[in-house]
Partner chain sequence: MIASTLSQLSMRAEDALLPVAIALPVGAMLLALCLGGRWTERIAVAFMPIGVSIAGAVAYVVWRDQRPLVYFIGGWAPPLGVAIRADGVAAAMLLTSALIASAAGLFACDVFRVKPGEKENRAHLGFWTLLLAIWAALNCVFVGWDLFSIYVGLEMLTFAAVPLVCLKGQKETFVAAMRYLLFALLGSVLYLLGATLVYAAYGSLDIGILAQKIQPEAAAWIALGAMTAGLLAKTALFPLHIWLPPAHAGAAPPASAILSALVVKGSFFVVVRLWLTLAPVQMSEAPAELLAILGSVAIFAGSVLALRQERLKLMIAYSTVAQIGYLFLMFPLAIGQHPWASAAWSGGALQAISHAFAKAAMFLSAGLIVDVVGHDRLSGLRGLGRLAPQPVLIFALAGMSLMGLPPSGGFNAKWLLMSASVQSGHWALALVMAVGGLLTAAYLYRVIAPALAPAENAPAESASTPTPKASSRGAALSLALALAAILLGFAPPELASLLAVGAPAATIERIE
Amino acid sequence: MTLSFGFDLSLAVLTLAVAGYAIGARESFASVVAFISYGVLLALVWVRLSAVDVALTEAAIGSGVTGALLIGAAAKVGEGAVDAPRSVRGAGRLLTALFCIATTLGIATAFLSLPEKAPTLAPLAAEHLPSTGLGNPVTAVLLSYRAIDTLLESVVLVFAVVGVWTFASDRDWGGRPESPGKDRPEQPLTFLGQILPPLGILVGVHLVWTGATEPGGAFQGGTVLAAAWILVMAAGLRKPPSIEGAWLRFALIGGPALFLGVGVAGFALAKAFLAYPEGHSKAFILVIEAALTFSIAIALGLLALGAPGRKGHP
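Quick one: this chain alone, in the form predicted alone?
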């Protein structure tokens, strides 16, 4: 057994064990912590599979932002949670287990039924990669070959924020979301809120810029910017913004709107929706990525803040 194989085997066993604990944990907070740990381990798995872009996305969104949302949800649900009857909980667990088993068997059947040489478009995508002006094949696929998928993903975030805002009562509409920190945060948190955000901005911008040639992109960079913004508000250095601010709404929809505008302009410039003029693909994609980064950061930050209210605000 080689050292590399031993590490991969240990990583696989640990990932499955943590996933099992996340499902079976009795306390919601322990389950959320296990879920976050599972996301970090899964990011390592993607790194071992040489899928660094996917690993960055999993660590940033799958574990980081989603973990923060689940921690907030667990804290709020725990305040007034009512245990369901034992029979209902047992039936729910049984149905969940049966669904997971069926899904696993379906995936295994699909994998085992593949031909010896599975069909792939990878060689064709790599052949046309130079025409996009990009060195990162993942970015080329997401913003050139399958741009409609990326556009819909960015639009989904906008609808998710609107969905969260709808939980606010009518009298609270237009207010500010609740601050993620205490009224008087500890000094270490304030210190981190002053030191880390500038570094986070540099890392986020770097991930977006380098995404054209190396692993990175708008979703990874936007997540880092969102984390820096949330940290500033948690440290009490800035209050959450009012959702009725025009700049906030413009920033939220600006990226998807620009993306859609470029797609429509493709009819005139390249005779197809979401097509780029020959020789200018990279410039258009970088502009789209930059706009999406800010919209993604705003959307993720607002999702973490939750529904607006007027408590403690004029």
Contents of the next structure:
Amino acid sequence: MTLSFGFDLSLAVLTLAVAGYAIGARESFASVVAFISYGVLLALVWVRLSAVDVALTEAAIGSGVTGALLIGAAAKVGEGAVDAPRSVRGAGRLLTALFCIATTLGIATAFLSLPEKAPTLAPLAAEHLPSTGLGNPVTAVLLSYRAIDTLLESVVLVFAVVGVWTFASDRDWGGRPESPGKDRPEQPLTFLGQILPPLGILVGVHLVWTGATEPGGAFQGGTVLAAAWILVMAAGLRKPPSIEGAWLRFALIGGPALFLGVGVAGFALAKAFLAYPEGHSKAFILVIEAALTFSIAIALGLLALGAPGRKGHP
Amino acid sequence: MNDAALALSTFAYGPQTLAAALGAPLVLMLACASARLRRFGPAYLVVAPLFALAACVLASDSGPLVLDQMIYPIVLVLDPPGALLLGVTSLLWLAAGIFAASSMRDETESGAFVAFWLATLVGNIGVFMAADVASFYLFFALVSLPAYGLIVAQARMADSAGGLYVSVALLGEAFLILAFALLASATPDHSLLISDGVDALPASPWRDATIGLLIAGFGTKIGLLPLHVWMPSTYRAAPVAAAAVLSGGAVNAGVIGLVRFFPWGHAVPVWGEALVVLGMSAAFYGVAIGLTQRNPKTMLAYSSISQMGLVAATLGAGLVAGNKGAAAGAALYAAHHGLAKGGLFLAVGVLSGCGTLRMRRLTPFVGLLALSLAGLPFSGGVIAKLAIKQPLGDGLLGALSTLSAIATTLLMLHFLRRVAALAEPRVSNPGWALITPMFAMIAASIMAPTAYYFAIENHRLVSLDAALFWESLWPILVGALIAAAARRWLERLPALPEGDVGAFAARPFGLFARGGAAADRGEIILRRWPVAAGALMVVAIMISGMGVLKP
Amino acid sequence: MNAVTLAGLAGAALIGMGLFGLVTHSHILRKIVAFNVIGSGVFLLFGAVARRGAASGLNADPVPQALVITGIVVAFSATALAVALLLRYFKEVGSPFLADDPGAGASQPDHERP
Amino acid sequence: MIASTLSQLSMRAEDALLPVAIALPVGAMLLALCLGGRWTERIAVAFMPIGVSIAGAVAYVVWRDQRPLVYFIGGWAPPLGVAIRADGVAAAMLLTSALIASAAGLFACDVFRVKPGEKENRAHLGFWTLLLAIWAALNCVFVGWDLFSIYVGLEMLTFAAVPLVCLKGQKETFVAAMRYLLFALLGSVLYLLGATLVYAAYGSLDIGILAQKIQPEAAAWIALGAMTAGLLAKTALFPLHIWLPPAHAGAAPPASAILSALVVKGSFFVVVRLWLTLAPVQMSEAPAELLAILGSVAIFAGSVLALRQERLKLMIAYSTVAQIGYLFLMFPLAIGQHPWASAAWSGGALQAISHAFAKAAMFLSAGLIVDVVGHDRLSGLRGLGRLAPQPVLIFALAGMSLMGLPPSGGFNAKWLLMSASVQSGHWALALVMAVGGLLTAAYLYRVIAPALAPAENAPAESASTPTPKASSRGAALSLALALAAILLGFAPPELASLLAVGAPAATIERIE
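Mind sharing the form predicted together with the partner chain? What's above is the form predicted alone.
Next comes the full complex, and the chain you just saw is listed first.
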């Protein structure tokens, strides 16, 4: 057993243990906290799997924003009634456990039965990389080879925002989501809110810019921007926006709309939907990424803020 | 006369006439959707069957009408048994249409009634023309299901009658679609033509299943024992005109089905014998139960069960022997029954509104119609009896047929007595618009079968044959004697529940309800989250396991 | 056994654990957490697959990596939707637990006209 | 390199149809959200004729060329790129969903309105954007030829469908939506697990490439098992229907129509792709039988439960549970190169299409009935036929198709499936269809019979309060849907030849 494998093994065991605690914890608040630490550990695992892009995304979205969302929900919802229904007991619990073990064993069997020489698209992706003008193959997959998935994914975020909004009450429509912070934020938070956002914007822009060649990209950059925005609101420096605001709507759909527009323009400019003119791929991709980053930041922020409420209140 | 018929039968516009016969009621039915056109609804009842009446003369044995712009092309053709039944059926619809139009009072409620009437008419016309399985099934469904609207049109208590009717009708549809799927699958190229299916039937691997399902499916329509349970309550609940077209017209859809779909020329003994036994039992069972009934319409329904039993027995005998003649004979018998029974229902409608005096004047004519069913000399009934004589043979079945004529006489005379009891000294008598259709049916039931018989068989005046005259007269005399002798006794018979065995079959429904409550409980468990999520995992594990655990 | 296999097996284990939580908990927030654990297990499995596909000078197959990024964003959208719905559910029902279905008909709204 | 890929593409205008079918509704949705207010509805309504024309054009081109329409997104050929593809059934489903989404949408013009003096409201913005979102998602799923793109499409579908359940804002609808969302998400994650394993084993997500490569081995079996289970959860095949009845019954009528007619068909369609296109025959045989067994159970259980309901909309929702069962009867009949397989394939597709039209019409007519009588209790429908003949007629016409009575699309589908089951020796399935038709008739009878019966004390009720008339536009739209279900019974042979394009059975038998 090499040292690196030893590290991987202990990391895996630790990750599983934290995940197990997140599942089995008594209180939902503890469970959510465990889930956030689990996300951080998972990001480490991704680094060990040579997937820095994914690690960044996992840390930013999978752990960070999701964690914030869940913590907020746990604070609002609490543990519920004391005599909470424990829906599965005794034999049912055992049976469920058996099914779950069977599922795990099945997946493990499938994974272990995979051919020794793994089928891969890496050579193809590497071969076509120069024609995209990009250095990062993951970005090439996201924005060129499988651009349709990324386009639809950015649209999924918009769908989710609409969905979240429709869970508001009728009378709250047109209002603002609740501010993520307290009514009177503490001094340190205000300070952070003043200091960190410019830094966040810098980091976010950097992530997008380097995404073309190095790990990073629109989603990671967007998350950082979203985090900065949320922090500003939490610090009480800005109010959450009204969901009817024209600029907000425009900012929300701008990225996907631009992406879609470039895609349709591809019919004329590059002879295919979502193709880029030869030799100008990188420029187009950077413009799309910039717009997407901004819209993603808005969408993630709105998703984290939740449904509008408190119409007419400050 | 014959030459003229021949000339007409090769009429060049035959197929177009078929289209008009179906199209006219269809268009008029659609017209009922418009409030403005709905006002003329009663007139539609009279106009709609005229085209079919024309078609049965003009399009008989002409070329087929093929509409092949559909996934299943529709092929319509009018062969001799089809033309005969179409003729008498459209005549009946015409008469009943006049009756219904004259008795219609409530303008606002008539729209739906007219639409249902016309839909049933489309089905009843089409079923005699359809030469392919798909359109036959379509027309059969049309003649069966919209009739529900006719049955429940009037009586408040009709709910259960309508429900029973539609249940049996749907059961018939289910039997038939299975039978037709088997029939079409057995043809080499999956042809949907009925003739192709029937040709391939004797060699079909599913021959017995197909014929059994056909008998069950069409049996629901002709009220074959024990699928007759719907008939009494349906005819009693339906308005008179509707009962007339259902008992005289719609029922023939079942007859034409059996005629069309049986592999004539190939002996199928088992099913043939079963049909003979069921049919002959119904012939007497119907009379026996009918005698105990109080309501004249119910009695007529039981008479239908009995008469259709004879038709079924004739067809069954033909199936046993592989005798093609049975089909034509049964069709002629059914045609006469349709006219007579339709006329009798109209008569019930006329007489139940009569004063005593008018009743006394009209009853003899109604009696003519009633005894025509038993084969009264000079009536169409003689011809009908003659038509099934050959297929039934001289043996046991022939004797039973004669015996059933005695039984029918008994039932019909008892029926007349029950009708006469309806008379009340009232001022208002039914108008001629109601009486005329009844007389038209009386005339038709006497003349139409005779005319057809001469046209087809080229016989001399058979009914004047002395031997035949006696042969058909004595069962009626015997029947009349018994009726006179047993009059008191008949009056005192206990009234059996309408629908006889059907009345006891309601019990399983209670069981079904209990099963339903269990289903509710099961559903509540199944829709609990852990159970549903567990089921999801089980499905995943099962599908995966099918391959992984395979040795 | 190497790091990649370990990651794959850990992914499988995470899926099983998450499923268990999703089935047995009736607290909706716990179900959402469990759903996220299953999701990350699937992503980890995919990551292991990507790492197995290292070739042509790339450390891993970039296609699954890109798909995982897409997947993480979709999973986050799902979580946000579920949390927003949970908050409204909590407001309406007053309990954070998924109600066991009180029979099909009983809970249905009566559309009576006022 | 990209140039060489591009040069292989013949540049025909019709090639652009498929990407446009995805791009346009997405674009319309984004625009509708951005402009907001009354513009949301205007944009959605304006998009309807465009969407229907695109779907119609796809169907026409596929029918004319008698081969599937394929497009490589961005010019990148699979396995690296993503292909989208429309065969006959996909084209027919595109057209069906375009027509039904349009009809239900126009129906909703009366339901979701911006009141005077209001800028916009929750239900209005929600309905119209989500309608366009569902439209886009369905198009993605139907033309999807890449397992991961289909995953994204299915997620779009779920995200748009769940909020649609609770636009009315009643407590019960949020409970229903919660169950729906959680179960659908479980389904999604299982599907993604399967897609992961497929990629791990074969290095591609393209259905066409995978169909060549896939072998009956552990990874493929477990992948397909997980994907199928996930999809069945989203399709609500019994006993995985936990979420469907309250969700479909609780939503507003136009939303119910879209959910019941279209949304469940999306995931069903992917199950068809998996077992009839992707998996080799020797793999499909046993699971196909299992699917048919589940389908049969769904028919019986769904129908019996529909019979037990006391409320109209719940009854219709349980009818959907039963009718979903019919869809799964096609699987054992349509696999392999048998002469009956193409009949079963067309029959299954026709069943999906005619159920979509009939069920949409039925939910809309239920909406009209509730408008007239003010409630949806089955016990209170006596005499409805006199009060509101149109909704009853629409309900009955739609019911004819559901029962499989001629003439209707339901009958044609039943006939094709029944013939296929007789020829293939699947007797039990033919019987299930026959008995299922009877059960369907039984629960529909519970609406139609009291509606046709004379009212007990109708004058008192109708005289005291002037009952609001069902909107004539709503009635016309739902009547059009019901008539479409009926007219599918007179469908020209061209429909059969369209459905047969790209059917898995090699020997395409012409349907007589």
